[in-house]
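Presented below, as structure tokens, is a lone chain in the form predicted alone.
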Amino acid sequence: MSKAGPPKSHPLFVRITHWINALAMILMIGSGWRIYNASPLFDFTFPREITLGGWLGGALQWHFAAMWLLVINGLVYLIYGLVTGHLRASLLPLSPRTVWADTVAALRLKLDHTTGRYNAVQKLLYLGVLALGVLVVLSGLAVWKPVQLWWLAALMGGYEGARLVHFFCMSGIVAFVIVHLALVFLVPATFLPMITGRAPAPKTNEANE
């Protein structure tokens, strides 16, 4: 008798939207520590070798190219995640009840993690970063465009209120990109299915085969 293969976990499109997605932010994050260098907002500026562009115009194409990437992939991922339903069945439901008994759980080191499924933390914090997603583009227009675009402007205290926002979702979104790097570091399993869509085999008695 065959054995089965390992459970299905991600779906190939939200596999490729992911990758799509990882590479659009590591392109924006660099040029943008670059363009904030040109003139920064804080006491502070980062390493060169860090930025991305070499210079504010050339950084300025790639945020640019890259911002067009990442909206275009990530209203593609939105609406296959509405119509199909991935989005709720994925994030859905949510309770502080159950945040608080996770976030505990995890603090004790006893949270259970099944591949392909969020927990009550998981949950939260993707629904915080796609919402900090739509921050950042919305920002982003407001000071590419703070003429055209004055009412938006407006709505975040002005060009430099817009420059705040679009700093601080950056800085929260460069936070989410280092907590999940370091949970697939804790957790190297949830890597692989990642790119092969299977979840690992569940270990059986091999004395009942």
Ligand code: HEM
Contents of the next structure:
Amino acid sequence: MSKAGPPKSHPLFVRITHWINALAMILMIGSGWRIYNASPLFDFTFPREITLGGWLGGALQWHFAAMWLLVINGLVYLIYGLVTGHLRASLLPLSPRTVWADTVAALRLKLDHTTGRYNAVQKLLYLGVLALGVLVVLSGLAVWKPVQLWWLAALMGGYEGARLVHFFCMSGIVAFVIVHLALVFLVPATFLPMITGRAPAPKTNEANE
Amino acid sequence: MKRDKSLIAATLKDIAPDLKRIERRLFLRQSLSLGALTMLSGCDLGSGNAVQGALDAMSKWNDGVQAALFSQTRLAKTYAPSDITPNFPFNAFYTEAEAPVINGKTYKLQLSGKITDKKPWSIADLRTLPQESQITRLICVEGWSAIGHWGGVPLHVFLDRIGADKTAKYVGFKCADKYYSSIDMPTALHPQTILALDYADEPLPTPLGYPLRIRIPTKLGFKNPKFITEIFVTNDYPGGYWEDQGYNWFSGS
Ligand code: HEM
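Requested next: the structure of the form predicted together with ligand HEM (the form predicted alone having been shown above).
Now the complete complex, all chains and molecules, led by this one.
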């Protein structure tokens, strides 16, 4: 991987929108699970203790309040990221070849981690979760307004189709979060820079190589 | 900008134990706040705390957004007879066995509020008005949905006939089962909003609201009250059985 390019650690706008998004996601997922329980799509429900809202009405209130936080914050991130070139600089270029190479390197534990500069696997995962984020919002809007936003609902296979899309996007995001948190626990030095924006002590990086 | 890396590294090394502790504390605080959040959510609606106030305010804001999004000419999708859901589900805040059984021969629909002609209506009277039928999807706030075949009097026709004040804000409904709800005037005047008398070309069966319910394919199921005994027109926000407990009032589709 090239050594030139993106900043040493995370720009302020990334850090702020990241943590607002984390909060919004916790609220959306927690309330979404409670909404799911009112009429489960599949043969399971979520344990009450890990849901948000107490009852269906409360969960819906959380869901439809936090969606504004999620969407406005997401738009700020995307627009700012596009305008400043941050998205392009940190998430592109991406090719199957580099993804493959970095996957192999990671499995051999030969992949180095430089805070604020992403390898191809990370790029793929980050782009993937961003796409899921857009899709979970679009499918959510389709489920919320299948008549007024009929074209959106039609794109998702109608109300019932949109419900499934919405659920699978949530599942994908939760899977991402699990991997994401597991990696932070494995490489704890990545945690503070997401708050301070400063690169961690070089020693930690060496230890990981 | 070049910083002295070794210096920073040294300083970081010195404070590393502190950083570790802060890091752990941050994690701890995060998990704590997650727990606190779930507890907050366990609070009763209407307990008057700040979080609940904010949620209520957002729900009002969402009423406005939905009213702005609502189009009086946009129609809900209609379906073919073959799409109809077999055994249309019963749903209420009580069991099916407790559903009120109303005598359709003596039944009269009462009218009140901003209406010129408040004479009560019998079912036979209502059947003399123009009838419409529709095969539409009813979407429940719980998430499930069902396609059904409804017939009856378009509400806008009825409101015209009784001289309702169409500049008023709300149309409200009172029901034999103590249920009540209300809708905005634009939705009341939507062509697919009907006072339903029939299901599948037969008088409504009791579980679906005999003798009269409202069918609004542009609103969630709980905004489609059954066993209606009174309709009123008003400018004073009438709320509703579920709405007063926290369901979003507009609840449009
Ligand atoms: C603008 C953004 C969003 C909107 C408008 C939205 C809208 C909705 C609506 C209307 C429902 C109710 C469906 C039902 O009654 O079954 C729902 C359910 C749900 N939402 Fe969202 N949502 C949004 C974002 C999210 C996000 C970000 C997540 C999680 C990552 C999420 C997770 C869920 C889950 C798990 C359910 C329950 C699924 C079901 O039973 O159908 N939503 N959402």
